[in-house]
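The form predicted alone is given below as one chain in structure tokens.
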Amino acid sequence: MTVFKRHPENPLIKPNPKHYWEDEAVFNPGATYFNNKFYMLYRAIGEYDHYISFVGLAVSEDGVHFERQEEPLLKPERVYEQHGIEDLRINPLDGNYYLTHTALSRPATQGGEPHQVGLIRTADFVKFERIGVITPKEFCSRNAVLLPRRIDGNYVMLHRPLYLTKERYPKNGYYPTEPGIWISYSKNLVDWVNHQLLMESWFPWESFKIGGGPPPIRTERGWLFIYHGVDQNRCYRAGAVLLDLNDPRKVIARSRYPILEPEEEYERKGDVPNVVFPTGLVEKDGLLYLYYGAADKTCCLATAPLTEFLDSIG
């Protein structure tokens, strides 16, 4: 299995004692590649006490050495996030960026529960239109990604919802035993239909749960798709599946074994210890970047050759 090598440099950017709203957490960075430059939008937190997200927009020739801006780029706005905007992911589709993000409505410090899904949408990273929450309360979800491309006219997310479990739905046809992650199709981005199950826990390392990672890309092979695991010792995992092109509720390849964990220190130790949580995924000269957070406190970046990392999957 080929895996990904973490960058020397990491973490890439840490918590700026500097600026109030980013001085004690920066994590979990949604990432694309926008004119010519790699753009990280990434969690960041300011107190512990209310521990509301906010997102910082950093932007980089070489997706390497980031500049970051002084002020947040989006702040929680609307009733249904006024307790953070968190893990967002960069979405690009019909040729816009769809940002997605876990929107809280009740305190962080309290659960946060339920979670919903938050969309907004942005041409240039400058303006921003909350389009709203986009998944039912009683799904309680999060962790969700688009499809970069619609299939047979229809919008494509997956999403893990908390409650959908056989625990909580045990008479009621198949549910996984633990959350696993969801396909679900929508006509407008707003009203989602059709949800069926994707992918529930397999492997020792993924027991817990497992949740999306960054918005799948396209591949010759599939659409590779980076999700995260988490066993029962909650020790956050990378691992990596193919969808079809056509059908993405199809399954091609999956990794048996995790493609990236906690090893260093400064993803073995922070604010939640052994944590590694993917949610940017850009792929330039044949050469894939995946961006994580470690251990909710810093932003790093591991690569992998694409075709080297196709093949070790299937």
Given for the second form:
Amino acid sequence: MTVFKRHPENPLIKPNPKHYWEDEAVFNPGATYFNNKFYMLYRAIGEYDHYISFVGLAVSEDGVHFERQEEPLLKPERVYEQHGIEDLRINPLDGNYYLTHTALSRPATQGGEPHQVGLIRTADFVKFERIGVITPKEFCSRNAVLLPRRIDGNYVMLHRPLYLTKERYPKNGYYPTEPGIWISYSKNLVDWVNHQLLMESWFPWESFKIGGGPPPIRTERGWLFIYHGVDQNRCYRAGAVLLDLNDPRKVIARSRYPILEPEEEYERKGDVPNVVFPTGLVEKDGLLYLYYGAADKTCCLATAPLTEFLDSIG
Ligand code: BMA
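Please could you give me the other form, the form predicted in complex with beta-D-mannopyranose, since above is the form predicted alone?
Up next: the whole complex, starting with the chain shown before.
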């Protein structure tokens, strides 16, 4: 039995037929708590010919009832964003919010690969500064998140390389046979080195691939990192690990069973069936708010008491 409970008002955010840019699908929302409000930055689709993702902003006092904007918050502007800004995560770090998102090298309708990770900085969710592509050219990688603080002076990124785009990885790195989650380090958030494997698929429900979910949050027992696992039938579920606070390369606990999996109609049916894709996590007053995309169609919420949840994953 999972500790997470779906909110009865799910889906919290649905496509808005009045807006050209978000009338087909809204999903995979990044989330954070800023200025006493919940901020959600969600992926928005307004057409299927090119399937180019924009980003919408939704703001809420209680984490459940969100106000949305008329216009997209972010649209592709740079060449590397031209095929869409996908699956954005909000990473609080050094007093700013760093937005990591998937950037596609080819049109989404052609699979988009190789994927890269783009970085955008904001302090206020009004002005945005494009920093650029941060994953090394040698990787097809996505699902990147940043640790909320530096470790020994280094920024830390968790991401999911799918394959090498060059025949040989130049810095004699180890490359896993399955797509796993890697940890990388940087002095400046742009040049990432010291890539190491953090996690591989272990369980049947994640045997096809795994990838990072929301940015890790600090708890007294370790960094809580929620991820997604995909099985051989392409069903997307959520799992969780705890990483050592001082050395996040050490996985100190891992959920054996999914913490959330497609059950409700809105998770089983949509643009892609059987998808629970966690991308936003906020802890407030001892409660975890987990925001996730359901079936690549809507944005949903599940909540869990923090202590009870930590007990459940060991
Ligand atoms: C993943 C990504 C996500 C998507 C999920 C389910 O590979 O493309 O953006 O939500 O598949 O389709």
